[in-house]
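What follows is a single chain, given as C-alpha cells, in the form predicted alone.
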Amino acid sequence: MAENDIITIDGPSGSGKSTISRLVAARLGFTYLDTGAMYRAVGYKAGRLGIDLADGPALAAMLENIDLVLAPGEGDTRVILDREDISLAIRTAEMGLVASKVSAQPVVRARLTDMQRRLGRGGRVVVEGRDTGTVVFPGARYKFFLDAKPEERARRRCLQLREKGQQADEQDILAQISKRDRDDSDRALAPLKPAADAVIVDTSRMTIDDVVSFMLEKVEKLGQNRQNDSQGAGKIHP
C-alpha cells in the first residue's frame, strides 16, 4: 500500500476535519476520502430496516449486502445508499450519535475500516475520521490531529446546519458534541485519540486559510526530511 502519499486526518465532530480535509486535498490533487460518512450512512439504513445497533449479527447481514457509494459534492462528500442519494439525511447531529454507536460495532468497523483500505490503496489520498491514523492507515507518512474547544465546535456546527436551513440549538449541539465526545473516547473498539506521531492542530482561533497553510508547510518539511533520511542512508555524519 502506497502509505507515503496517505494523509490522515482525525479529531472530534466540529474541529473542521470535513472542510480543511477537502481542500487539502484539493491544493494536492488527491482524493479526499470521507470515512464519518460511511458510518453514518450504515447506521442511516440499519436504522430504517429497524435494526438494533447493539445487534452484530443482524448488522452484519445487512452489510453483506450494503451498496454504498461516495462522490464529489459541491460541498460535503455525496453519500449514496442503495441509488438513493442521502447526504442530507446523514448529516445531522442524531446521526452523528447514531454513527458513534454503530462505529463501536466490530463487525461494522471491520467491514467498513476493509473498504477504507481498498478506497486507499492506490495512495494520493486525504483520509478524514476518527482513527484513520491509529487503526484504518497506521502507516500513513502525514498525519494530523485537529482539534478545538467544545464551546467553539458547537458555534460552528449550529452555523453549518442554519445555513443548509436546519434548526440549530447552540446548547443542544453542545450537549451531543460532549456525549459524542465522550462516547468516542472511552470505547474500546478503536478509540478517538491522536497517533503517537500525528500533528496535533487546535484550530479553536485559527481560520481556515490558516490551518490548511500550516498543514501544507509540514506535508511540504515532513516530505524533504523523508527524502533527505533516504538519500543519507547509509551515510556516515561528523
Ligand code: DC
Given for the second form:
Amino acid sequence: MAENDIITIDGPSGSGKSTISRLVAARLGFTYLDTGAMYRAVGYKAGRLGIDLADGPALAAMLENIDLVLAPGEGDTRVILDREDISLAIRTAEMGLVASKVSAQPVVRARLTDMQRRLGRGGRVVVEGRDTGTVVFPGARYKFFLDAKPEERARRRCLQLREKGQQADEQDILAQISKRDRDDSDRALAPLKPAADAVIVDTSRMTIDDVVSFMLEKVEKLGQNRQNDSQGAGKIHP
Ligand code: DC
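Cool, the form predicted alone is there; where's the form predicted together with 2'-deoxycytidine-5'-monophosphate?
What follows is the whole complex; the chain from before opens it.
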C-alpha cells in the first residue's frame, strides 16, 4: 500500500464501525481516527459551558481555543479535552444525541473537518465516521460503508453500554439510534450516506472477524488493481 493511503469507514451507529476500524487499523499498522469522538467532545464542551447546541456564533467562539487530543489505544480512543480525560463521559447514549445535534452546525463541521484532514494528511490512517468518504477524504481509494438492521444495531449498542457498566434498555436504544440515524441522514450538510465509490457491507449477520477479513481482502484487491493500473499507465494498447 502507498504511504498516503487512507481508508474511510462510514455508517450509522451500532454498525460495528469502531471495533472494525480499530481492528483493520491494527492489522495494517495504520493509525485509527475516530471522528465521532471529536463531535462528542465538542458537544460535551458546549454542555459544560451552557452553550445552546444550535447557537452557531457561540459554538464558533468556543471552537477558537479548543484543546482536543485524541489518543487511540487498545479500546475506545482516549479523548483529552482542555487537559481533562473525558473518554468515559462522552461514551453515553445521551452524549451520542448531543454530538449528533452539534454536528449539524456548519461551523462545527467546518472546524472538525479541517482538523480531521490535518490529522489524516500523512496517510496510513483508518478514519471512521459519517462523512469521511464523502466529504472529509473524497479522494480516498479505500472506502467502506457499514450497515446493519436497526434491531441488530440496538442489540449491539446495548451490550456495549452494559459492558461499560451502564444501564441500557434495548427498546430505548432502538428509539434513540433510529432518531440519530434520521437526524444524521436528513441534515443538509454532510449527511450520513455512502460515497458513490464505497463498498457497502451489511454486517447484520456477519461476525466481527468476517467483516475484518472481508475488508482486508478488498483493500488488498483494490491495491493490486492500482498497481496494475499504474504499470499500464502510459502504455499504448493495440
Ligand atoms: O460515531 P459516534 O456515534 O461517536 O458519532 C456521534 C455523532 O457525531 C453522530 O450521531 C453524528 C456525528 N458525527 C458526524 O456528524 N460526522 C462524523 N464524521 C462522525 C460523527
